[in-house]
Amino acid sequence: MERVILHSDCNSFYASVECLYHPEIRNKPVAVGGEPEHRHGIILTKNGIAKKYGVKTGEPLWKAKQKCPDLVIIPPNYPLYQRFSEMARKIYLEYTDKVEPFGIDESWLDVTGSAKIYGDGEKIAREINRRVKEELGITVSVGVSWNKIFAKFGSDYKKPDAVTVITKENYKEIIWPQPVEDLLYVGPATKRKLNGIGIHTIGELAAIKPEYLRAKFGKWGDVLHDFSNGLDITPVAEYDSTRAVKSIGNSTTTIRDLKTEEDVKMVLFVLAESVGRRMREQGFKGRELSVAVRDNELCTIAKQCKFEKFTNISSEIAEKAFWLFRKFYSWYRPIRSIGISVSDFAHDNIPTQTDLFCDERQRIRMERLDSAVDVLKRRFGNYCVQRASLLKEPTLTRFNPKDENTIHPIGYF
């Protein structure tokens, strides 16, 4: 039985919710970003009017203002967006229990088993599109296909407030002529590599033999081949609001571009303390570390490595992240934002295998120190205890990723 997968994407989500709550700005160019004086605020999202002025997601506020002097910039209200996200998912859950969030404003739905009750995929998509508009006051674009990748492509294909059906009869006509970077997870670096070997469209990518792509991209080559040919069989996970956490991470756009290793080290310690604290609160230790860097031209690079032992010690996370960063980043451009995440979790009472080359007593002392600092921060606030190294430039390091919701995005895999 062929699967019926929907991907629902709330259009200009943050900006749409703000316009709903502030009707006086509905007919103006609107963007949601941070405070202009603190560059935690690049443009996070913008409405259709701002888009016509060329305002782009991810660009600095001052640059957006140059393009559109009348741009209304609203600081983000994450609790409000989270509430709308949950209300949208409640609508989705009336059609299937297989609802898999992809960030706060997007979800996949597997409605294969719902056709006898609610009709085919397109009918369900149009009903969801209508209900979200009528019940929540915002719009969604919905893609319908037999796999998650093409359903996601469909929701991006027509915006806003649209339904696009990608079938086995029309996907070559609709998807294959599109630029290769329109395919999920083909970022700037992969696009450059593909363009460098003469691949510019999704159809050209689909026509390449997997052996060649594997030789060029390793295991990722097989993924590119499957994605471009509609062969992805990744299931839509059942929705569980308390589902098992796969990774914990934080990222931040810094108040100024990072230009030295010392800058990066300070910011990594702030992020690592937040990640470590969140892991300890949930009783996790992790074995895998990811570091993602975005330069000032918005090109992103991410790398992973393994810890020698399961850990949730903040200093170990920070030092490993800095080691990994130094290993892969070549400083060809200053850094706009940086993030870290830890995954491959085990319970924090997991026994530790000691060895001759590790001072396990010192690690236990570090764990106790972190726990004591956690208690102090809960009681007296995040800034009651800080590392001396972070006081060298307080304007750069005085941010609180744990409480400011600068959460690392959820990945597809």
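Remember, predicted model here, so these are calculated numbers, not experimental data. Numbering follows the first chain given and starts at 1. We call the rigid core the largest set of C-alpha positions that still match within 1.5 Å between the two forms. Compared with the form predicted in complex with its partner chain:
After superposing the rigid core, the C-alpha of residue 390 moves by 2 Å or more between these two forms. After superposing the rigid core, the C-alpha of residue 49 moves by less than 2 Å between these two forms. Residue 232 shows a C-alpha shift below 2 Å between these two forms [criterion: core-superposed Cα displacement of 2 Å].
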Second form
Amino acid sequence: MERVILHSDCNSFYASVECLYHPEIRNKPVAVGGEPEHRHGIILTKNGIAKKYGVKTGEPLWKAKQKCPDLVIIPPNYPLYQRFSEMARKIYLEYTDKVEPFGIDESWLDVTGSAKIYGDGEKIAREINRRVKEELGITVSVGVSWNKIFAKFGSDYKKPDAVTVITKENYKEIIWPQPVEDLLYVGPATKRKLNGIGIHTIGELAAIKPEYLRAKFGKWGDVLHDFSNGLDITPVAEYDSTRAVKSIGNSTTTIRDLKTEEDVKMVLFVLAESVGRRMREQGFKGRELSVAVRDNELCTIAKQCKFEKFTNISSEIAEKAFWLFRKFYSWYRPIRSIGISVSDFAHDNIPTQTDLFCDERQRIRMERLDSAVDVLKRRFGNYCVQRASLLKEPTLTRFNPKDENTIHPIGYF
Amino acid sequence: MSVYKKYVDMIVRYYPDGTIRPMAVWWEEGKLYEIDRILDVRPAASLKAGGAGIRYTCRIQGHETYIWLEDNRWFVEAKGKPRSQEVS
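Please give the other form, namely the form predicted in complex with its partner chain, since only the form predicted alone has been shown so far.
Time for the whole complex; same chain goes first.
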């Protein structure tokens, strides 16, 4: 049986919620952006009017102001957006239990089994669109298709406040003429490679033999082939409000650009301590590490590597992160923000296979040290014990990622 | 006529099963308006006042009016200009 999958996307989510709460600015160009004094001064979302002025997500506030001097900039209010996100999800859950959030403002819904009760995909999509408008006062774009990739494409195709149905009859006309970068997971790097071999549209990509793509992109080649031909069969996950934690990470935009390895090392230690502490609190050890770096031109690179053993030792995480960073970052530009995240979890009482080349006693001592520091920090505050290396530049390292929580988007795989 | 969001002082009854029913609205000092009948309850947004929550359609002295429960505060779409202490 053919699946019926919806992808619902709240249009300019943060800006729409702010416009709802501030009726007086509804007809003005509005953007939600971080506090400039913390250097988080970038546009997070903008409304349709600001878009007409060419304001772009991710650009610094001063640049946006240059393009649009009347721009109203509002600092983000995450608890409010979280509440709206939950309200929207509650509506989705009335139609199916298969609701898979993708970030705070998007969700996939598998309504295959609901057709008999609520009508076909398009009918459900229109009803969701109407209800969100009435009950939340914001608009959503909904894509309807038989796979997640085309449903997502559909919700991006027409915005705001629209429903797009992509069927096996019309996908060749709607999707195939579009540029490859409109396909989920074709980022700037993949786009460059594809353009380099003469592939510019999704249709051209779909026509290439999978063997050829595999030779060029490895296992991603098959994924690209499936995505562009509508063959993706990834299921929509069942909604679980107490979803298992898959990774723990922290990132920060530092108060000044990082220019040397010494700077990076200090910041990585702060992040690793927070990540390690959170993992220990929740009883996890992890085996995979990812480091993401954003330079001052806002280009992001992320790399992953594995630990030899499951760990939650702060210094092991920090040292591995620094090792990975040195391996991939070549300092073509100073760094604006940096983040690390640990995944591939096991319970923290998992038995460890020791080996001849590792001093296991030393590791146990490190674990004890970490738990002693955790107790101190819990009782006397985050800054009561610090590494001496962090005191070289206290202004750079005095931030507390553990308690200044942030919202992260979720990956597809 | 401009409309603004006015948080109001409410008298609400809690039933043993957890449902709640707004009974009356305190409007400024000393004016208590009893809610004669609740005509409709649904989640809804208020575009005029700027907010979203559970909307109660109430009949008060023959007039139909909306009262919202947003998180744990109640508000109405009030006509006129907000007085300075009402701006929150």
